[in-house]
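Coming up is one lone chain in structure tokens, specifically the form predicted on its own.
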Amino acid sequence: MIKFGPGNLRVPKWTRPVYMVSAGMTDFRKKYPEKKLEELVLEAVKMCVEDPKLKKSAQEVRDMINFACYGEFADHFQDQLLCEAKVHDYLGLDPLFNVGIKTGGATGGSAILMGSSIVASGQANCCLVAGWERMDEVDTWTGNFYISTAACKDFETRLARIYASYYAPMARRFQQVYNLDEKVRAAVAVKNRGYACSSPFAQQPGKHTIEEVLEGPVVCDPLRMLECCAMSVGSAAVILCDEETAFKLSDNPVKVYIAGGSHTLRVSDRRDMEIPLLPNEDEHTYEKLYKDIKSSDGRWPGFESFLAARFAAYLTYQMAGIENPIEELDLVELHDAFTISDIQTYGDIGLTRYGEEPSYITSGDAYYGGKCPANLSGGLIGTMHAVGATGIFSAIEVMWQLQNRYDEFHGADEMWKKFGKTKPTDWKSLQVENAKKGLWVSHAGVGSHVTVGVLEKGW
């Protein structure tokens, strides 16, 4: 068993605190032919700098930016290398330095991690972070193949050339080891697509039943159509600042803590490791699990868990001073590219112990009104997976909840009209009452890169 050394588990120590002050995003669609990519990014950035709650004008906010981090998963989709430079120029931000970040599905979260590190170090005191994906310039099967090559082309890509084929055996293994009822997977799809009905940004909202999910067409056994996210087009952006700058711009900035982890692309080649223990766990927590794994010739993390997510959570909780996630977090936004990846993550970030993940759904804790509701945005299954924007979108949804602005962005008639949509007559507010802390996960591939971020009220 591989064990970590003390240096491996060092908790990041930032020189100064980092705050998120404003955010913006487009709606998300399967196709967006009427707007160029640069226009979509500009739309998200304009929403950032024109936020009516900011204490400076849009031009003054723009003039305070001194660094930019851009996230884009694949140049293939719009056939434009160094797309970040083109976007940066279109935004009128030359000669400010900018960097492009690519870590697969975790690109958005990694961009926020890099932007936060830039601010924390003193390299900048106001950093724009924007992410996007233009997935409509190729057909769906070509796009699926492009995405599948983010895994190891020598092994995983050969399975079926679609990402669902990587998660299907994980779903089978998890079901076998932890006795996961497929109805729990279906419940995740029902919940997240249902919550997306309250969002004008959502690509595929829907009111479904568990039976409807399970009777749907199989994408890759056992995963069915409604259990999978969609290819999306859209953009999202946030502004990160040091404390002094944050309060010059906003009366209600949120404090940022974020860290990341990585793991092999080859799921079937994961070596046996010890579980990094979260603050609410001790050396006895997983004694039985280790025995059960050994008796079935298994290993941790195996097919069942994501080491990168556990490692990122381990670091971030200590940065944020969180000792019991399910009790201290008011909401979470998880990377539900598939229902199974959503469920796998519950144990990784300590919402439950490993092996007890289904209880987070069956107990009601994951639902609006529950102990720690998950993916009130609709998540990736209900709202979007424009990959470079995804981790930013998830952070934005947490920030708006903490600022008590869910209704402002999701319930305003003008927001629905902006995207050419009609607000449902049965629209429901999903604002969490008095939310103080929230978490989001930005996840790549089969867990090759993961960031876990925590936001808390900074005022």
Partner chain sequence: MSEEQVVKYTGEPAKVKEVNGAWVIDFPRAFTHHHTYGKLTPYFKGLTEGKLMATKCTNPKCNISKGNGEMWLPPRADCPDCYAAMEWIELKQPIVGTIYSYTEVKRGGTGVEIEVPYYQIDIKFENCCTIPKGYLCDSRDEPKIGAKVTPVFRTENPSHTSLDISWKSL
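Hand over the structure of the form predicted together with the partner chain; the form predicted on its own is what we had up.
So it's only the chain below, everything else dropped.
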């Protein structure tokens, strides 16, 4: 769709507010032969229902659940159709109804969107949302091929059979049109891998330098190996409730707003269109940008931006009453599958204007201690991308920040021991002081589906 009808732009209007009350997750590993998939999901759900801050016992919490939404990206990886049924049974939740949700890389975000809608509508008042992926049954390059079958198999998959080759031309184009220095891309990799050093859940923590990233092996030029996300095994889970149930369970639940957008599976099919405007933009904001795009024989969103992310932000900001994202949000968790897609998203969700995306990094706003830090969790590059769990993991990290519980889950010795790790002696807390509102993005390959969610302190 390149022209919108009035109904197309309707802002979601839930019949009652939705809250996230507790969360759990496994650590994330490249290979996890010690545990079966359903055992990993149970571990995440167990942590969720056994949260010591909940006002009910684990059994009482389980007795309150009345619906389940499950996120899994690809049956290929699990090599098991209807994994949802197997997991649901393993969790002992039959005969409650459950649904599986699949929207590529945005699966986790979509599972929360659907769970929220289920609660908002009254279909349920206590909904479990769990996601997972087991990507270690095949080797990395077969894994890349499996993922590439989420591109168009008639016209794209046979080219390279790896998603890096679909993001790399975006990076090339962005670099040329918006004058992006490669060092800014590398800085995103260094930042997120660095923050992962504070997380016991993280798969790829590391103290790297910009030079190291840029001198590293190239996957698809210009993207280097260290700019790419992890391929992971693991699970994440949250509980969503209506207001009454939320406060029965918790003294500090967070309020949820979430919406989504979509755009062509093939980047090639993105036709020229006008930019849908966010509340802090007007018809004059992009006069110069349109001229620059024209002079470079470009188009919007072209290869530089994601309509799905812009559309999701357009809806969610109106639901949450956000008028100036960079001023009103205290932190964000973005879907940094690749450094470039992270950077592209800054403009889509209005952290910067379009065309000024690199300034979010170069200004220091995106760093811990900055105006609106991004991916303190370590993100997908540093911590995990067990695809179906990813959008749930990002939401959890935002929730823990708002509940002032970053240190409890990342800094406690027991958390490190639980995953067979030793807490680093130079461990650093990344708790954002007095955080009230945070955002997370869940994004599917080349922007085919994107959810934007906002969490705010509900107490």
